[in-house]
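As structure tokens, one chain now follows by itself in the form predicted on its own.
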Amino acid sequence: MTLLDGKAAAAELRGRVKERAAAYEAAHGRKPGLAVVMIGEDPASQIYVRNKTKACEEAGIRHFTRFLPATVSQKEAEGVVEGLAADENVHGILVQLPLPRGLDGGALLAKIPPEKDVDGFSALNIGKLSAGEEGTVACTPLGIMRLLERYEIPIEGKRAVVIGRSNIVGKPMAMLLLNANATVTVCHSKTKGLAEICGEADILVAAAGRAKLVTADMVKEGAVVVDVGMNRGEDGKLCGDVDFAGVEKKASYLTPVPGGVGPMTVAALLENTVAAAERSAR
């Protein structure tokens, strides 16, 4: 089995981006540039926050961070969104999620313009990939993708399940494998006989979120196998959606928890920064 080291795969991504972010400094007189809006005080998503402007200094990205009380109102969150929309030296906006209760957080994620949607959360963005066109990915789905192709793992003509329908991650990443040419399965809570579908994946993607779901009796020998779950454990130690003590004897590839698409998300959301800015240059 070989381990899909997110950290290593992330370094060299953000050390393509780093370059990337360079040549745009150098052709237009500025840095790409990041806009996160912090609403409330969630200690997971303070520590997200953080992480990003680590990675964006390191990146060459220049960060602007908004901070937001929770008490603050909708109207004042949407101007304070609508304000980064028409800043020209921001090129990528996202909202940090999850927002506190009484925000209408569609609405919200609805004023930031297509084109600076980093999350690819608009509705633009999300039809551009079911399409096949050129357009902002979901960060973790495309973090997964460039996780792969660091590996020179095969997708087309492979049997591919994911787990989960979420927008964020299960909904773009098949619409990814699909339009690399997998025959995609999409499983959720609601499906029978998970366990026989998941046996004739090539490549299993877990994201449901719940801890060890994926057991190694669900996994067909030889699969890659790329776990998005981050839960608690029973010992309250951070784990998965996959059983990883079970399903590594049965896998080629496997991501670990943490240190294997967490990374790539971070890196693939600077990607989408500096292709932003790229854009914009056009």
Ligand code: NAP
Given for the second form:
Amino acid sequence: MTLLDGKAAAAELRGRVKERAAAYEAAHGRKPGLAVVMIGEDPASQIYVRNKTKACEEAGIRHFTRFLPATVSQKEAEGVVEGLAADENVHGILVQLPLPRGLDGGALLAKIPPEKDVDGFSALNIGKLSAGEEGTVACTPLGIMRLLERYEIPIEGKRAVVIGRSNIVGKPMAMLLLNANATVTVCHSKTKGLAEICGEADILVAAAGRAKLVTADMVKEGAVVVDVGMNRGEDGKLCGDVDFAGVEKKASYLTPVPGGVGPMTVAALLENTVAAAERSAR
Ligand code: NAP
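Starting from the form predicted on its own shown above, please give the structure in the form predicted together with the named molecule.
Following is the full complex, with the preceding chain placed first.
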């Protein structure tokens, strides 16, 4: 079994992004810019935001982080996003989720113009992905595709199974695999016969958020297994959706948790930001 090393692949991707950011700065006299809007004090979100701003600094991307209190009104929060949308130094905007209760996330995200939507959550970008057109793709599925590319894993003609149908991971992941000519099945909490369906997969992506949902008996010999899940195990440690110890004996490739999909997600965000800056200059 070969480990799909997300840390190493992300470092390579970040290196390429840094070169593009430097080329953009040389041509346009300013860095690509990413704005992160963080509302409230969710501890996990604070860590993610810190990681993103550090990654921006290392890649030569200017960051504009706006911390707003959990008590902020919808109008004030929308005003902040509108201000960033109008700022020509800001090429990408992301609102860190989840939001505190009482805020209308859909209405807030709708204030991000599609060309600055570096999370790929806007209806336009989702539509472009569905139509197989160039647009911005959600960071986690894009990062997974970059990881598969890095290890030269063939996708065309393969049977792919995605567990999870969220708008931010499962659905765009399934669409990317379909666009890459895999034959794709999407499973969810109401799926009957999950184990048999998974057992047919050449490429299995687990994004359910259920610790050790995928066990060795569900995995085909030689399958490529990508574990998106980030769960706390009974011992309090971070673990994925895949029972690593069992599945590593059957998979040909497997992502670890941590150190697999997570670092690729951040690197893909940087890629999306630089791509947005490049597009804005065209
Ligand atoms: P989500 O919105 O909660 O969606 C989970 C999906 O899994 C849903 O479609 C759900 O089905 C399905 N599901 C839940 N239990 C299932 C089961 N027992 N069998 C089959 N399907 C099941 O979660 P998400 O935002 O997509 O995230 C999924 C996981 O990835 C989480 O652990 C999250 O922390 C992690 N994540 C990691 C990264 C990273 O960078 N590493 C990024 C994003 C998310 P229904 O639709 O029927 O409810």
